[in-house]
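Starting off, we have a lone chain in the form predicted alone, written out as structure tokens.
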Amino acid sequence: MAIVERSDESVIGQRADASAPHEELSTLLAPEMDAVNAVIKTRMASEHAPRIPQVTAHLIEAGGKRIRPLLTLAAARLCGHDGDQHIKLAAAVEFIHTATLLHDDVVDESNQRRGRPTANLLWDNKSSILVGDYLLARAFTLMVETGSLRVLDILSAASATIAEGEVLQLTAAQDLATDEPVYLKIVRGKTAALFSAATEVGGVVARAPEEQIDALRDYGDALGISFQMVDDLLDYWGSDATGKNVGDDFRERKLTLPVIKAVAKANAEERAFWARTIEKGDQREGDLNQALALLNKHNALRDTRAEALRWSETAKTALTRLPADPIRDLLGDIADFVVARVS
């Protein structure tokens, strides 16, 4: 029996109706988002290598909600920006995100993303890696065009942190000694860094007061952590809308937060099970059901959700340091929406 009721609305992008806060924010910022999409379409083109736009379009046009560039636009608008530099920054943020997805699918040997075949499956690993590199280069070009060294510093540092987080995950993901502080470092790297940078640069380009820029950075950091925890949680509940199957992380031997919590409470027999399936990769029929039973026995799913909720609340608390505005309210609603409450 599951510890908590599963909700298919727990992650941004899993509900398409207009009442979802990210959809409302997208509608509110529609002119800017249209401009961002135009920049993305123009800058992903290549005169000499047609595979670049083919691979890029496959992923960018796969139905993602573009929450990260939307956060950049929202932060800039909230802080009173009246120019158009935030358009280029939002496009840069999306290019960085897309590049990391292309690289991640190669590293993880993934076959599916957002319910569709991955680019490395349709083309090959070389194409995914090289197109990802191209998009990173495009992102840096867009950053430079804003003329802000601070923006360049924030987004380049985020790009390095993302790569660092991915490398840390390679060394820690199948090691039962990995604890929650190490997990948090990984999440802050591979997910929260870009959320945080996306919101922070919106405040910087708007020339907001430092306390507002700090608040935006803190909001993005906490939102990104909550987002990743929920993503890890959903792997053991599953949903067609996520493009994942129940237990994908288990089969890929990823030591995510639910498993870390279960391992911390495991007896000798249970620890031997996790060592065999995660560390050694010796997985047999029935092991996933056994893993789910252990996660439920030790309340690992419930406790992971509680942790995600705490980070969601941290994100909303950061917003109280920003000016009252409908956009601020929607950003708070997004933090709630990431971790849908049990009715």
The other form holds:
2 protein chains.
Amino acid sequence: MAIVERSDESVIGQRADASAPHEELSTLLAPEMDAVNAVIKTRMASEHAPRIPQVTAHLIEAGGKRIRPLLTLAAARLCGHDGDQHIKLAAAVEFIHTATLLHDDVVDESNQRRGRPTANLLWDNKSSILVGDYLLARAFTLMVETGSLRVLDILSAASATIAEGEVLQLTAAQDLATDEPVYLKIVRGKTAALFSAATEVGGVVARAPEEQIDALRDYGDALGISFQMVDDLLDYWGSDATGKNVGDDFRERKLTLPVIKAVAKANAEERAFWARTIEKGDQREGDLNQALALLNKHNALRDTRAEALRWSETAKTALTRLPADPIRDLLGDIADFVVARVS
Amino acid sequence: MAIVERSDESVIGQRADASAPHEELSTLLAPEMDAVNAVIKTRMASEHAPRIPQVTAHLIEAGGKRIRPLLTLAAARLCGHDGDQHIKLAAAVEFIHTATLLHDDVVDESNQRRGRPTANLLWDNKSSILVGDYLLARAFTLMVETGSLRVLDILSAASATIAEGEVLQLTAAQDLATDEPVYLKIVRGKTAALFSAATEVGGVVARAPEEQIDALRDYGDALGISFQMVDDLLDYWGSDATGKNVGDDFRERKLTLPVIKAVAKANAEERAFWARTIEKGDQREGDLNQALALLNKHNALRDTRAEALRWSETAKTALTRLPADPIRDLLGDIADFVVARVS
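Can you switch from the form predicted alone and show the form predicted in complex with a further copy of the same chain instead?
Shown next: the complete complex, the earlier chain at its head.
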């Protein structure tokens, strides 16, 4: 299975069908992806502090699918870009993503990512924080080299949205008052902001017409939201492919869309159950089964799936505003592929 | 006493003589500093995550001297800037500094800054990391609004140097092999990189001639190095004004310039002392006095002071390449003021 998850991208990736659409896209754009990887390797170096490339390499060479830079390359090519500005831009997008992962793992106190120990475990939190800062700075330098202030504007705004979404998650995650609009903001920060920026800047660098740039942004946004909803769903639904156990989010007291939907329809007794298990974190034997029963009772999983499918459709609809092209077809296939995990 | 220290800026500031040169400069540029403060207040807001302005306000309203944005304003005005681009730029510089402080306090596990509990203590490490990321992103957005790619280039490079210096300090701080060139790199990252970028971008936004921009960069670099050396010296020399205790760096096993100089001249027995106390952290009653005796024996404090004075002179020499102006005089006074603490 495919694509892009902050927590287990490569675990998913390793099981990917060779004909998965992002794999096809990667093959189609192989020379450019190679160029992106070369830029990443050069720019993650540090003349003075060898720990920087060590930490970065641990994460960046761990077999992630590089879906975000792939989206940037695809968007630029789809809009007819024939220069090489998109290469640096794609590398910048991957650096921002990697910086986010490094900081995420400190914030979440994670020990594992992509089936390997996290950098914060192998080195320490300090290194993860500072190397993340370094990569973010290097990302901005790469963007400057593309000569486009608009690109810098889009990606600095996306970086702010990412951090804002994470802060929001920090304060909202265990608060039963969290509703669907707040969830959507968190998801946009967590996943969709960088997806939509990645596709949008591809169009910008290609000097595409504004309506195409809008379409690319909408595609990335909807794809990111759809992906995250599927991921939150699979946590309860279960899937061999994610490498995660059913109920991880429940045990970690994460207020994701299925639970938000069940809480919205809860009676007093059910509300007390969610308050105890999620807000207070007082979880006992049998609670996960009870949670699953409540999710089913209120059709929360079914409704979450329906929303994920709607966002996938929104992503594909956005593509109709872009030129017909094999790349466009593959981007559509990716939107299908994301939700195929719950079909 | 004056200026700018990552660790105790306001403690120093509170005791400042009203005629301190940075205070005079601040008075001279009061309307512009007010405008900078207004931009800071607006841009630290977050529509969705109220914790962001809470954490930021805790730090940014704690009475720091705003020396870095002041340097940006001064440099721009000295070079004849008559627009208002320097206001946003100065706010961006302060955001970068604030982001650095937030991350520093997590990395150093600090509990106090400017005489108040740190954000990581009042909230948590997670909030400090993420709010720092948010401010950094907002800083880049502000820079984009100045419309100058060169400004973005300078400040993204400075951000990379800051992070690199911190990583270097992480790995070198307790390694007796750390020599003066490594120390200088750390100091440039820790203090001088943002000082020199702050002054340089002031010249850039004013569209000053290249030789003036070079001079501003050299001034900020030398001022930052001088300041940090004085600070490292005062840790052993002692000063009522710093609010720090003699020997804090020793107890925290920081390999600063005085110790590096003493280690360079150490005999075998002395080397063993430094290895035990700094590298291994095995410190006993009387060790600080022994350290001070060794620093004096090898004239390490005297030589550190001489170097700080040389860098202060370098800063003043750089100013001779800039237009004669009351602002230039005050910048020269600031360079004197920094080393006046050890005169």
